[in-house]
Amino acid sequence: MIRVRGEKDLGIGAIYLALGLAGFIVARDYSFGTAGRMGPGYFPTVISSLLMCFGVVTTAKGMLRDGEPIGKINWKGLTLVTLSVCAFGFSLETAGLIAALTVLILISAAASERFRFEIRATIGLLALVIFCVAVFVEGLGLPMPILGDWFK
């Protein structure tokens, strides 16, 4: 007979399988191209893959060793963090990278009991967006307007 061990471990490790699976199954209708010249299916592939693995070895652990319950659904945390997530989605072309990432942190900081905010989470705020912008619009040229048509 199975015998559940920890069940924290168990259920994070189904959502890691469920969340990589599906991943797997959009990103298999997109081409995988080579390490050299990636296709657009090649990270969700490789990230969904990584997401498996994760999920076995969490599920395995829960079946294995002795672990915590599952307590109380922390539902405020978990519609913040999906607000914040759609937030972003439905901002960033209209609004920009700038405005959309703004709004994805403070949201999402909202979800924790313990967030104040304070001049070091503004400096945290303006050092990871400036970082972002740097990386993903800069450095790796991805197509997201800094400023979007709402400041122009």
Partner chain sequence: MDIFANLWLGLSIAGTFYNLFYCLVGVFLGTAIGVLPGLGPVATIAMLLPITFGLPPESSLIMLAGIYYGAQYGGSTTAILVNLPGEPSSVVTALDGYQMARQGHAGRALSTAAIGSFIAGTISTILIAVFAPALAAVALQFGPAEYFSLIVLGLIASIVMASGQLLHALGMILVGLLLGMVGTDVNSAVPRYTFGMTSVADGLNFVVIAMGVFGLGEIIANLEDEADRSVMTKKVTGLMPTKEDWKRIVAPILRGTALGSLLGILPGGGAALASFGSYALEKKMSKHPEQFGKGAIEGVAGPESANNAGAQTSFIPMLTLGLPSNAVMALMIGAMIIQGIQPGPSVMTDQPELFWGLIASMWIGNLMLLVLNLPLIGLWVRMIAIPYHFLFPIIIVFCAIGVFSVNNNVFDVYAMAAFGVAGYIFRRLDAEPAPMLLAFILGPMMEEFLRRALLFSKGDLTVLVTRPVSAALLLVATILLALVLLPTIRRGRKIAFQEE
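Could you present the same protein in the form predicted together with its partner chain, rather than the form predicted on its own shown above?
Chain alone follows, minus partners and molecules.
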């Protein structure tokens, strides 16, 4: 079996290769044109090809030369922060800003090792929600429902 020697190089190389390949394949649908009359596919094709080259070189480097290991990935932080933002997006138009902010804050705060749901955190949460409603909706007039359809 081939031993991976530089995990970081291999990882980013694979990403470059995948993005370059995807960019290249999709760009085949756009007309390439000529150098004098560049079509919509010209520049993307060139960029994607270069990216694939970098992907190959970086991947090769990861296989052949010693590099750094990726190390431990913060799955908890990654999942909860991403989830909290998606939950905000999902509930904003259905449940309204107050609910969306509460969901966002609670899920994201759980990403921290140090977060405890105690009195200080509750007051902070309430203050932040009130601040956002007052400033962004009442003050700046952003078109966000304070209470969504679910509550009507």
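Numbering follows the first chain given and starts at 1. What you are looking at is a predicted structure, and each value in this text was computed from that prediction instead of being measured.
Within the set Ser31, Phe117, Gly71, Arg114, Gly71 is the hinge position, where C-alpha fit passes from one rigid part to the other between the two forms.
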